[in-house]
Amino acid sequence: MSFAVRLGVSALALSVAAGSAFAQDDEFWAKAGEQFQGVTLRGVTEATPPSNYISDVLAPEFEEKTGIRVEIETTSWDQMYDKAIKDMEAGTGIYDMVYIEQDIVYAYLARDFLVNVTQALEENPDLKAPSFDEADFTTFADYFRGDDGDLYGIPMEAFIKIYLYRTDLFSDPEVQAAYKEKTGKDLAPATTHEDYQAIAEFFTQWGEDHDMDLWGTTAQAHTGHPASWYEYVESVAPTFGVYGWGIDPDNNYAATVENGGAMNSDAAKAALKWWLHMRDIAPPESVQSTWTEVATTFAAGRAAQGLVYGENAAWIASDDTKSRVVGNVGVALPPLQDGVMEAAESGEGYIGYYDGGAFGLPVTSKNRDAALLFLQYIGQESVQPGWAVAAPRITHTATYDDAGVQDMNTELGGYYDMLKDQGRLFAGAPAYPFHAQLREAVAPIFYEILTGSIEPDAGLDQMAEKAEQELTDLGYRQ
């Protein structure tokens, strides 16, 4: 038998096998859904590309296969948290699924808000979908496991915050010559803060000189929204070697330098002043920008480079109905101080934020079994490739090898390769159950720094002192 014939027979066999597997899956979903006819599941999440895919694609698919209606409420980040937490605290059972961001899961676990999904499926084997396997998830799923190793949330997005740059600008001969003349260096994506700053200053001036709506960098610098605080502590400070918000949990949760912390260290102060300078030469809307507006600023072609959450990379690079820079987006690692990369590679530090979230099942849900089915549906391998192409998030190891994902990887300048090969250099938020309380305690001081009411050095001193006071009041510092 010739190779071509053998290949054709093999492809046919694989196609038949796949068709048989899909038929078995459809049979499971139809049968499992029979007992839940008339049930409507309700979930709440932030209006992000991955969440919108659940609402627009996966929820209708699930309803078609099971007969169970799913209503996904997509709203703002702060409203999402407010609605979910109030529902779980009051036990009203409005929501059957809630979005759990990686940085808040530890607080939810400490308050016993979530159903143990692993245990629930073990206790209800009739509800276990043959197409769902926890082992398929990437290690990002470990952020949503309890001390017992069980899963308390189904990962639905995972992405890193990356350095995006305009390839059309960086490759323009006129721009390259002007940059070389001004700095003595070749124009290329920055690897150090000094180079990033030089590029940012150059392009802001270039935009002014050429009457262009162009600035040198983005800045997630809203003066009254936690997004700015997150950009500093999770994306900028680590690149200067300040980890875990500058708190040392192994040293009585020290935050001040005096007590062994790093929140007001020289490195932290250098990081903040560098970032504030970037804000000052960023587009004017930056002082009111959250993670959403930073993405739209870059997509509008108003910044030559910037730190942007990876979940937005696909539409920025490929959707010409929303983005003016389609085909001109490059990706790189963030700029770093000396020693930070070595610390990340050794596991002693990290170079930026590995963000993401999961859908969890509140213990207050009135439709727990039906919700378990939906969580498995969005967690099965077969739905992942289309989801990853629509919104650059990968939670299953096999997704990287999908042909469509590989095509998008090329269009994104190798973003998925970076996520797969260098994602280990990034880290999620520290495992602090007091995450929200501490943020709310110190953020007002941070906003005063942003508005100029407090000098940066003095502001960080105050933040560190306030952090220790709050941690003492909460019982973490003894």
The other form holds:
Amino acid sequence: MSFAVRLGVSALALSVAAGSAFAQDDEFWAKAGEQFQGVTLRGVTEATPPSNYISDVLAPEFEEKTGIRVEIETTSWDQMYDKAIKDMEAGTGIYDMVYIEQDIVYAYLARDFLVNVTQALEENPDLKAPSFDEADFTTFADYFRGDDGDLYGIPMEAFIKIYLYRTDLFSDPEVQAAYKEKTGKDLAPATTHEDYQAIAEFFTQWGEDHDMDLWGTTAQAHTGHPASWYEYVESVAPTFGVYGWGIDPDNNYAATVENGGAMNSDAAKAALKWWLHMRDIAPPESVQSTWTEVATTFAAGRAAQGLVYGENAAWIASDDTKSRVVGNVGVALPPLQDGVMEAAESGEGYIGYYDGGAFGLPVTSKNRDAALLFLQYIGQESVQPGWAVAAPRITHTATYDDAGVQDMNTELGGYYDMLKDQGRLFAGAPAYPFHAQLREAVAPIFYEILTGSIEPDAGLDQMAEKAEQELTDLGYRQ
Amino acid sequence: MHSTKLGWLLLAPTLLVLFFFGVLPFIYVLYVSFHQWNPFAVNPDMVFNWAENYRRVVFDAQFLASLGVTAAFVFFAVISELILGYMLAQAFMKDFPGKAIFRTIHTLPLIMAPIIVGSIWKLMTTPSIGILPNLLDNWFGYDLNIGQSAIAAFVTTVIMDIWHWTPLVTLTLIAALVSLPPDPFEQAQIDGANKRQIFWHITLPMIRPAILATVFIRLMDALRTVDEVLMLTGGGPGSATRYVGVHIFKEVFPRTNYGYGSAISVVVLYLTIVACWLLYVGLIAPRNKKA
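Swap state to the form predicted together with its partner chain from the form predicted alone:
Every component of the complex follows; first up is the chain already shown.
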């Protein structure tokens, strides 16, 4: 048998097998949905590209296959938490699915807000979809496992906060020559803070000299929104070697240097001052920018480089209805201080923020079984490639090999390769059950630092003291 | 006797609604305010702590600062709305071309949800992108950046409130002006009174109850402003626009400090009642006594 014939027969066999598998899947969803006719599932999530895909694509597909109606409420980050927590705390059972950001999962688990999905599926084998397998997930799913190793949320987005830069500017011979003349160095994505700063200062000056709306860096530096605090503690401080917000959970949750913490350490102070300088040479809207506006600023072509959440990378790089820099986006690892990469490689530190979230099932849900079906639907391997192309998030190991994802990877300058190969160098938020409480206690001081009312050094001292006081009040620090 | 019973019977549904949605929640908030309760603490249960939360409120620099900026916000917003609302009401009492269209447009902000108002103003004030910074820069060379300048942020929130709520004042005052009898005005004109005298001695005293009712409503609304400001500035820059409503929101929701947040709410309610009482005593009671 010739190679061509063998290939043809194999392809035919594969397509028959795949078709048969899909038919079996459809049969399962239709049968499983029969007992839930008339049920309407309600979910609440943040209005992000991955969540919009659930609302616009996956929910209607699920409805069609099962007959179970799904209403997904996409709202702002603050409102999403407000609604979900109030619902679960009061036990009203309005929502059958809630978005669980990686950083809040420890608080939810501590309060027993979530259904153990692994256990629920073991106890209800009839509801177990043949196409759903926990083993398909990347290790990011581990963030949503309890102490028992069971899954409490279905990962639906996972991305890293990356260093984006404008390839058109970085490869422009005129720009390269001017940069070389000014700094004596070749223009390339920065690997150190000194280089990043030099590039940022150069482009801000370049924009001014050439009367362009161009600045050297983005800055997520809102003076009244926690986004600025997040950028500092999760994306900047770690690159200076300050991890876990500068709190040592193994040392009675110490935050001050005096007690063994690092929130007001010299490294933390250096990180903050460096970042404040970047803020000063960033576009003027930066003082009102959260993560969304940072992406918009970069997409508008107003910054030469910046730290941008990966969930926005796809539309910035490929959607010319929203972005002016399509085809001109490169990705790189964030700039680092000496020793940080070694610490990340050894597992003792990390170089940036691995963000993401899952869809969880509140114990207060009134439609638990139907919701379990929906969670499995969005956790199937088969729906992942389309989702990954629409919004750059990968939660399944096999998704990396999909042809569409590979094409997008090329368009994104190797973002998916970076996520796959170097994602391990990034980390999610520390496992603190007091995440929002501590943030809100220290954030007002941080905002005062941003406005210049308090000096950075004194501000960090105050933040560290306030953090310890808050943790004492909450009972975590003895 | 029969009519009294019937009266209570007719009132009963309203009183029940008021009890369940007004009185009962207030009693609950009062109860919570005497407890230490943060569901994300090591001990997530409510623990009775006497008046500790109230003692804390008195010494809470952040709360006192928010009270100060709120007082300034309320003062400037309500006074401006009253003056502007009165002028517009007087204008609408006269006929002019396009009056109906102008009156409709003028009323539109009233029907908008506060969160939308905040979003619109955020879009309008974002540096480099928003229309206001661009116009101010082109016309006056003024660099409006409400993320940086505390004064600019404060003034913008006041203007946003004026834009949103002046129509309410206008409509209330139009209703009051329309209902005024013409006789006193005609007599004053015959006696040779000028416009200023007519305003001070006839119009103002006659619409005083309507003005006071409007001030009470706006005062209470302005004291609990949250959505618009949260959307526009987040309470910043720093704490420049962290008004008490925003402060309570941040204490109660993201920080889940239910006990302490409830205590602040009760204190703010008390202060609101005191402010309204002072207004009443200062403006209405002397008149009644005199009469």
